[in-house]
Amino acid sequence: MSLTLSLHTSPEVPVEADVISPDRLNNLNESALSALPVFHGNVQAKIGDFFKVQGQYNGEIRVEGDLSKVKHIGAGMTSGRLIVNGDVGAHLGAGMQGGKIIVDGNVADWAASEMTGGRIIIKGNAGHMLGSSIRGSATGITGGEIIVHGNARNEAGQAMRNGLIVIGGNSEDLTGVNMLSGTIIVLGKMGIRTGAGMKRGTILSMHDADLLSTFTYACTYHPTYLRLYLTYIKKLGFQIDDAKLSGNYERWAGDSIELNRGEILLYRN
């Protein structure tokens, strides 16, 4: 039996629950798990004050309920599988190094901030700062995969250095701002100021985009490597038709206020 944490009391203010992670819950019985500390606002509490704990960790944790006020779930995890059934609060998977998180719902801001490895699958929408750096830090995610089936808000992939972000719906403003490297694929539309300040990396969209004047049209061509990316994400459940697998893309180089070695690719066939 896998370990299940079911929310029985909704918190009045956000709960800091970085203990809900495979690394922290391994080899503990139900009583010990229920006694683990969390912070309800600035007051220390216990997991058992909010969650009914059943089972024992066997490589998988299930967390159930409206978790929109529960923060830092899966933070720093290095292995295992964490399944969230419901909406979840900020900083999901922050600093994640390995393992897999699946969210059957929406996630709040700062999901996967400064992630270095592993995979996060979000079946709903993501908030602001998806896969970004924390404020005051120069580098966002440096590895891993973030897969969002819905939409993402502002600054997705801010300062990312490596890794893959896939957004099945639309992304809002400043997608890939200050991007250092890595790949962002947006199957829907993007907001304004895409790639502002990017140094390297690739941002792909299947729609037109309102690009900054510091990006320069380079050519229209078929990037062979894109077929590999798109075939891969098609296997993850995204709708990718054959025309996009073999079609042409406009390449825009930028940002010229930086190294001018980044690229934005826009589908054209």
Partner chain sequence: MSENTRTIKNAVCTFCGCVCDDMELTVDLDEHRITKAKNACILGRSWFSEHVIEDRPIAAIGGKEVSFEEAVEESAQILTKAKFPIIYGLSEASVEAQREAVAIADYMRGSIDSTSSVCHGPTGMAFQGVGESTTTLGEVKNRADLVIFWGCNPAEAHPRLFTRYAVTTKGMFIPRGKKDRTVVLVDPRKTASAPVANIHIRPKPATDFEMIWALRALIKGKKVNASIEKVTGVPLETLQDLAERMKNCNFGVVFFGMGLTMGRGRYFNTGALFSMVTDLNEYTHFVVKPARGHGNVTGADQVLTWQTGYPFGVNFNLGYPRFNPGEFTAVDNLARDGADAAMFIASDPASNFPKAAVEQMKRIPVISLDTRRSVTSELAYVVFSTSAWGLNEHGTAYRMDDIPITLRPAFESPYPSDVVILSAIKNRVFELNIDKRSIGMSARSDIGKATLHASM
Second form
Amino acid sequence: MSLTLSLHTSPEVPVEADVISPDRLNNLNESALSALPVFHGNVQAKIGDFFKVQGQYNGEIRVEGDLSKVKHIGAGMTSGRLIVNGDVGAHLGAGMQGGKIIVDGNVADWAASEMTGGRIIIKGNAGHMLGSSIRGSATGITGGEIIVHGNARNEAGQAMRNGLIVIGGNSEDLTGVNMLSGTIIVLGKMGIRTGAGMKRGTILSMHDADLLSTFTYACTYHPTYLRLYLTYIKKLGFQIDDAKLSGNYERWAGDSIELNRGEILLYRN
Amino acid sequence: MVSATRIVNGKVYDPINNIDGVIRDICIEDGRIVESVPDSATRIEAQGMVIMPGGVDIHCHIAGPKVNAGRKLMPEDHRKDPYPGTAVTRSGSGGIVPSTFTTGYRYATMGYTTAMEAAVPPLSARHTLEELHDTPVIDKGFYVLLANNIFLQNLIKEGRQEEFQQAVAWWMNATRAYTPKLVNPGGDEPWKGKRNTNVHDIDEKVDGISPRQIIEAFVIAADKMNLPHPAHIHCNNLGHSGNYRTTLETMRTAGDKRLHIAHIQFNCYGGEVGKQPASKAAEIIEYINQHPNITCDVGQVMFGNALSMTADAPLAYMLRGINKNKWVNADTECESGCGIVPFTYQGHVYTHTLQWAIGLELFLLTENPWQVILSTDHPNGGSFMNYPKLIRLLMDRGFRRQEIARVNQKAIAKTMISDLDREYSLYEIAIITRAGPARALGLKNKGHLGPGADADITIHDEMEDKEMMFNAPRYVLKSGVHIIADHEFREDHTGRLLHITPEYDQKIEEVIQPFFESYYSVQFENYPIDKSYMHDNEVISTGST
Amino acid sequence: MSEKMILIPVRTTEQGTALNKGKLQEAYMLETSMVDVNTDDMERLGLQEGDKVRLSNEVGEVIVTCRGKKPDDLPQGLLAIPYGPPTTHLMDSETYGSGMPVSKHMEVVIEKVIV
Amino acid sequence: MKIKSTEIVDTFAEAFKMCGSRVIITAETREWAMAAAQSMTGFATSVIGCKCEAGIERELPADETPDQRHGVSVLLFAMNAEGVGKRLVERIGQCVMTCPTTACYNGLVSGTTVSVGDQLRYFGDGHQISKVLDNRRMWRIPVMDGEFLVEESFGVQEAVGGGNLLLLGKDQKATLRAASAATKAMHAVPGIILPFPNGVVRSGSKVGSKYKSLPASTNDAYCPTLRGSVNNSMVPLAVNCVMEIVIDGLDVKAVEECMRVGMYAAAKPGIKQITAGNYGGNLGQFHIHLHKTINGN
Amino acid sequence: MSENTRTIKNAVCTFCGCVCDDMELTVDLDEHRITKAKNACILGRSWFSEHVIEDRPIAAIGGKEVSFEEAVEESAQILTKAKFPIIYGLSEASVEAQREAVAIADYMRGSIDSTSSVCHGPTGMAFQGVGESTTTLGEVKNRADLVIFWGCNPAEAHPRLFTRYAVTTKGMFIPRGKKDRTVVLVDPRKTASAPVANIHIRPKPATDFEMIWALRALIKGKKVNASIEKVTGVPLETLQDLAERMKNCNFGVVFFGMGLTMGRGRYFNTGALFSMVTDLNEYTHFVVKPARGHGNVTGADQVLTWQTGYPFGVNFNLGYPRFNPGEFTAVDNLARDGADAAMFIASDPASNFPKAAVEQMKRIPVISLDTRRSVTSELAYVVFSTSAWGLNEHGTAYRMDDIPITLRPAFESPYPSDVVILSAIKNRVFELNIDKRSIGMSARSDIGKATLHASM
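What does the same protein look like in the form predicted together with its partner chain, given that the last one was the form predicted alone?
Up next: the whole complex, starting with the chain shown before.
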């Protein structure tokens, strides 16, 4: 039986629980787990104050309940599986290095910020700064995969240096802003100012978009490599029809203010 | 009130009093070292430990507008290095530019009890004092930037040396500073007024004045006023290949008068502008060896994160061109410029290794350690937190060889660092970190453990690994207060402001005021700093001419 | 008749000086409940100087007083109100991860209040 | 031992350790993929003369290729990893990158790799773009029809070269028919190629020559015309034609299987003997005994 | 007006971020009011003249008058009991008061935020992202021959920016004042600032980012898509002209305001502007200056930065400062994370915060310190009446260009200062929280780095 943490008491103010991570919960029995510290606002509390702990870690942790005030779940994790049932608070999987997080619900801001490896699957929507850097830093995620089935808000993939972000729904403003490299695929629509300041990297949308004046139209073609990506995400459960697989994409180069080595691809037909 | 303390059985290193590792008691009363104390005094057992005066940092950047701008610029750096509070200390954040509280506590943690902020525009002196007030434990002062002050330059241009000296004295009083600081003299006007150019030669005239004229004027004024610490200069062409000539000329300009060259490592480069940088440490140190009127601090570069923050705005812009990192420029009207760029020194990079080796050469080639003071020009060459490691590099030849083997060998081959076998003794370390800077600063009560000295004392477990040893003294006493005992903070302390009040003829205000009213954006009457900002302070006497 | 427009809360000298009298005072209340509207827009919407209009969005609604601005001074489709309680009533608390709520360029529906 | 009327000589094929790689070429159509593959595997019969041996392993249906297009799988062998790397760079660069619509992927998972896309990318003159998906790095090189996509590095593994069968027949016609039947059957075995034209070589060779400059010369022991001229002729009476099939494979099992299939397919009326070439067992690392190979299944 | 007056020269106006220090105040010492403020602008005049001592209790709890000590005790208890308390405001307070406020936040382990977060917070964030080329105002006066006002309206928000610092004033290299300067205004509206401008560019609202981005490209000689005119409403030629003017001036400055910080894009708008100015330094000397106000909000940034490392939006929940705008900023703390107690210092968030945040204020105990009644003091549980900083109290205020100015109070107030109140609360909060603070934390520099949230 995998280890299950079920929320029994909703926190009044945010709980910071980076301790909910396979690295930290491994090899502990139920009572030791319950006694692990979390911060409830400024008060040091225990996991047991909020969660009913059942089972033994067998490579997988399940967390259940309305976790929208629980922050930092899975932050920094290096291995194992973390399955979250319910909406979850900020900084989910921040700085994650490996392993897998699956969220059946929505996640708040800064999910997967500065991630270096592993995979996060979000079945609902994501907040702002999905897979971004933390303030002041010029580098966001440097690896790993962030798979969102719903929508994402502003600054998805901000300053991303490597890795893959897939957004099944729409993204809002500044998708891939200051991107250094990597790939962002938005199956829905994007907001404005996509790719502002990007140096390298790819941003793909299946819809038209208003682009900044510093992006230059190159051609309409069907990039072979896209077939690899689309095939890959198809296997992850996204609907990709053949028209998209073999279709034509507008290629826009930018941002000319920076290196001008990035590309925005917009599906045409 | 602080009770009396007697430290017993420790090995004392006190170069000013010629004490080299002698076991003797140190007695403390009312914050000062005394001949003896009653038996009731608190005893500190220091068997197997080394006792030294508290460290004195003659050149660092720890408070004021550019430091705070650097702090604000780096949230990503603070985040990785939080500094929790304790029952007696405030919390803060660390990183390359720590918060004020963390700065004070971390200096104390390393056994440093005095530090001098090295570059403050007069207009921001008030700000600096406010930060220094929140910088705990250490005594502190600051050097005020006057070399690019347009009013003063005008007096020099017009040959009004006497009024110039009066005006400098007025400014020292108005700002509560410790000494005049010269940064890239003559370089501000080309930067601000001529589309970001610079002055390239000590004799190049911009708007009718050359750097040499400015340097000369300050050297003479400081000498005449008998300032405890002479003019403190950041030379022209800092950081550029071939600049050792400028440095030699700057030192020659002083003749036999006192002059302090700041972070001289950055000014010891051979080659031509923009190419073939090479070490000229030997040439520079030879001049210093023959000229006891010169002191310098090294400005050692340490590998890892640094933050270039300087009143030399063109220099920061040049660095920004290298790494394209975030860049701050900040002009202060009529007085100064400023540039800030995050920087990382990397062992595999040729020039960085060259800089690192040149710094070590300077230390190892000096014949008189009293003239060559330990600094990293924090945070320009690296954090002051690197001092223990730097001490180990000087004291431990084996460790130095190990470190040399890890860096760019092409650069190493261009220096003589591999051939220098010198190892610093504890006595010499006490000179370059304590006694030397105190003497250079004219702080008669600091840097030694004789009666009358401030009871700023560090007690270290004697250890083979000198980095460990200097990283964490077991006891730190500041003005006799037991700040740290058994490596734990036991008390907080505010520290004092050290400043000078040279006399001047009040008539000079009549000369300054019209200029001020035309070109400054604050009122003349609101410019000098009133007593409310002084808190604990000590005036260091300038003595009479 | 209603129309979607962009509302910009702004500073005015009157708002600034009224602030010094006190935020609970009439002068401040009055100044902060005036909306500048392009006169061409007013004509289209059948609005007269001094008419009450309702501004509403997903967050809330306020009733403010119309103040005509020449088309050259204020472009069509743009509304300006001095910062104050009415503008905050229309303000979303979403800060987009910045701490700054939506305080400029708010989409609102403007319609005349029939007394 | 006999298969039908053909005698299987109790001997062994002496095969060599080589280094092998698998290249997946895809294109918009089957024809273009095949064109690239054929070009790439041309002039790659013998490592002695061509520095590598290469051939088409099989065609791949779209659902088996990484980008879901028609594909061809090519195997390329050389004496060591470095050699494979160099040949791949040359041949992919000249024959695949040049061919319209193609892309080129590594088809061999191995701990040892050689860089290919990493070399070819410079053709992009700074405009090349790298993409990493699923821990595999690809290079996109801009070309006139769009982009040439090539994987950064290709897996190489120890492989077997020089597996062989000698078909001794009564005349050229019967021998050729048997050889064709054999190669057809052998091609179906995965992991192997038959590097010679249509899989068959008639100019079998021996090591050395009377001419100092030549490392190898005609295999006089199996030349029917020399039966009366040389002392060591292996050509039995009534055999008037000999043909050889050379097999390179990614491992020795594949080569054995291939030879087994080949022997059964070649054992037709008119083939007197099936034997194999060896050098007394001192040169090659692999000895594939014909009898054992047949019995093994 | 009584005979009992005095004159205070070089007094300081702290209404807006100009912090002009050349006021000549005439103070009626009997009436406790300032009757004349020479040199003041219209806003300053009202700032001085409208300041009267209101008749209010020194302190009240739940609407009932209490002693100062009782109110301090109650405040300290509220802040200590709370799990997620916040302190907010600080803009109309001296540096000395701001220092005390940060200390309270540290001791109580809560959040502290200034009005920056809803004003020029995005400017600070842009600074952290790309840096800034900036100056003190005197250098603008002395040197700026190209002055751009972008998304700000100094005529109504910082009137003396024109006359004292940036436009009509004469300087060292600008002997003829405005005649030696080119003034550009960027604003969709024809504001009261428009008449001063030689060039008025009127982009469509909320297209500043697009416009700055295009300018950056033009400055660098890069291609700009012709769609820019459609997007911003500004012809490409106009942008080209502006780019050339910027590259060819001797000393350029851009002042900007909340048109950029509050608009869609927030810190990306300001960051774009900072980057543009940085780009321009390749060609000439160019600086940028947020037109900041109210009062000492700049000082709040400074104090928070030197004490914590971060300028606003700082949280001490874990015993050390952390920074994250959007998480530890007041609006988010209140509206989303449900702060459970709040202390508002010299600000009125109840009248200018979004509805959801104000709703939360109504649910929790609120402590208010203000010189006069406000919407916030009306809903607060503990209310302190304070003297007015600058007018009644000494202290320091930072001008918008980070220059600290010493205040010269005009007359005394019967109410205690912010500093006195906050200092008392601080001491009590410290006592109440001492057990939360570890005794004898290691002073070794290699230890003491918090391991919790290593990933944060």
